[in-house]
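Only one chain is shown below, in structure tokens, and it's the form predicted on its own.
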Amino acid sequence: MKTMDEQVRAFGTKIKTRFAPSPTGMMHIGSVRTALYAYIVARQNNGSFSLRIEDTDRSRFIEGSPEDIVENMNWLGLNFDEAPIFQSERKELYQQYAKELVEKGVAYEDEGAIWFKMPAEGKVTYTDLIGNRRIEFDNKTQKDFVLLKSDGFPTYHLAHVVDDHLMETNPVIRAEEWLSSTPKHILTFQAFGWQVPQYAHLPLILGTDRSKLSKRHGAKAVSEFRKDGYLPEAILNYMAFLGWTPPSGKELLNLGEMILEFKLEDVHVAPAVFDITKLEWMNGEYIRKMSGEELTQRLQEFLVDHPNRDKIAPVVPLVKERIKKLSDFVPLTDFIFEKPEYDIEVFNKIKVENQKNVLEKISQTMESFEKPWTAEEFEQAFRKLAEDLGIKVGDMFQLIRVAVSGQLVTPPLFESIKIIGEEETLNRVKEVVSKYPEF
């Protein structure tokens, strides 16, 4: 069995791949895998990788979509080697090629549209690079199809063939949904007298319930994942694994490592399952691998509107093991940077009676500390206070936590207090005492 490289080399051209999305919305997470695999194949073979915007269906065109695609490709690090090609700018070119097929007698024109005439006999066969599958289509099961619409724009069937020929694309890496259209494309290549490229149709991506992938499975636009605080390297890593297993068995692979390990012929034929929980876990693993300095920089770049971006660094060690996304930083730490709003319902969840009285004693104990406060003194003093008042130690520290932060879950309490400052911490507890329970 020939490898993908051997099959493509037999084609006789340099390996050139492309990512060719339609600008019918913001770039979807599912598209990342197609772009990534095409990018990897090009980089593995010192080939070229191009971006082609397939915007000939003007009725479905969404303003801002091409810009979103380009921006997110750059954010992901999937850099293309030349300026993007826009099919809408090549309208006259497709018209010329459509007329050429009419002149050859393999296409015909009616009511303004130009149609490809499917042969009534014979078969179309080819070997798909995914699974090395030998696929066969009976021509008699195929119908004539439109090449050029009445508005003068080409259909995908014509534009794909013309552009992939002129761009010397090989292999053509695209989604499984186009597999049924392959006989149309092969016959069109042959009608022009052009060599047919190798095709690789990637397996479907399904939701966890094995149905079509949608937002209810957590799948959405790349820009939304970006706003949610996902890292580009984690997204690439996860999407690469939807249909491929690295020989090394490693769970975390950077782009360079993927280029070394990936083989197109190793991609599975069976559908892959998108699991947002696994992606979130992987994102957290990438965060934990970062140095404190790198995570600080990423957070500062992500939190562009944060009022205290220059004070993020000392907080990073407290949250590094606790966050899975960059966006987790704010709800976990906002109390450190500004005084929280209090909710009596949060206090009601703590199993401590006579809370106002206990909070007064907590305030008095804090006032008795010499500055700077030490972790040992802090813990010993409040363990003793809990014992004296007949309160569980855990409940005592939880009450202090809520009085300082307004929330039940925070980074380590004493370390957070040291960043907030002793005076501000004491003032917060005193304010809670004075307003309890009128929050």
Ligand code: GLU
The other form holds:
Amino acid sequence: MKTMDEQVRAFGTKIKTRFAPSPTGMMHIGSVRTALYAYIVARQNNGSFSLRIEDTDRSRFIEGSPEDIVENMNWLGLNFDEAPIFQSERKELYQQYAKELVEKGVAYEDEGAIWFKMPAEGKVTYTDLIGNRRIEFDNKTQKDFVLLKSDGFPTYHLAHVVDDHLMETNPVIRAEEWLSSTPKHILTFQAFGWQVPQYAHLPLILGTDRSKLSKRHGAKAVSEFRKDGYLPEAILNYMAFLGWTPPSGKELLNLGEMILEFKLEDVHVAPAVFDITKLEWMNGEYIRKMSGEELTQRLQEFLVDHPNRDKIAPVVPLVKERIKKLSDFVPLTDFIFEKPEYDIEVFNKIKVENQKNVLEKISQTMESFEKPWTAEEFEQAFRKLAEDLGIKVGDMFQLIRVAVSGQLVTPPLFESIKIIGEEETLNRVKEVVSKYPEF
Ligand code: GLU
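Return one more block: the form predicted together with glutamic acid, after the form predicted on its own shown previously.
Complete assembly follows, chain above in first position.
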């Protein structure tokens, strides 16, 4: 059996793929996989990759959607080789081609629309590149279908065939939902006398409960993932793995490695499951893999409006192991840059009696330290204080943590204090003592 590469190479000299989204909203996470696979196939064959905006259904067009698609494709690093094609600008072209089919006697016009006439007999068969599936349709089971609507715009069926012929697309990589329309497309290619491209229908993406993927499963627009602090490389990596496992078995693959390892024929036929917790985990892995400098730079790019953007560098090593998304940086570290808001409820979570009294002792102990404070002295002094007061050591450090940060979870305490500064730390503790229990 021929491999996909051999089959496709036999078909044409140059591999051309495209991403052909309908601009009916912001670019959705699910469509990243379609775009990515098409991009990879072009790159690994030294071919070209382009964008076609399928905006012929004017009632579903959403303003700003094409711009959002282009912006997110750039952000993901999936670059196009040619200027984008907008189908709405090619109306006359489709009209000419629809008329050509009427003249050939394979299409007919009625009250405004032009229809493709389905042959009464015969079969359409083809082999889908995904799973090497032999797909067969009986023409008897198919109905006539609209090529050109009464508003003069083409349907997807006509526009796909005309454009992918003119763009010399091969293979056509698209979502599973189009598989059932493939006989219409193949018959239309044949009616024009054009070579039929190869098709790769990608498996469905479901939610973890195996229902249709939706917002409920955390599947949203790419721009929202970006705002949440996901990295493009993690999104590409995770989406690539929905329905494909690299032969090397590696868990993390960058785009270059995917280009080396990916094969369309290795994509699974069975639906894939989108699991946001796995994506989040993977994002955290990418964060941990970065150097401190790189992560600082990425955070600075991400935190455009952060008032302390220029001061984050020393804090980054403290959080690198703890954050999964760039956005996690802010709630975890705000107390380092600004005095926190205190809430007695947070203190109440620590099971220490006479907290005000203990806090006062903490403040006095801190005052007794020589500057600069050292980690050893800090540790020893508070262990001793815990012992003297009959408090668990863990509770003692939790109380200090809350007094300094207002929260129960922080990056390492002493390192954080060193960045906050001894003076400021002591002022906070003193203020807590004086105001306790009402802040
Ligand atoms: N506009 C179609 C969609 O977004 C594209 C299908 C294709 O790639 O041909 O589903």
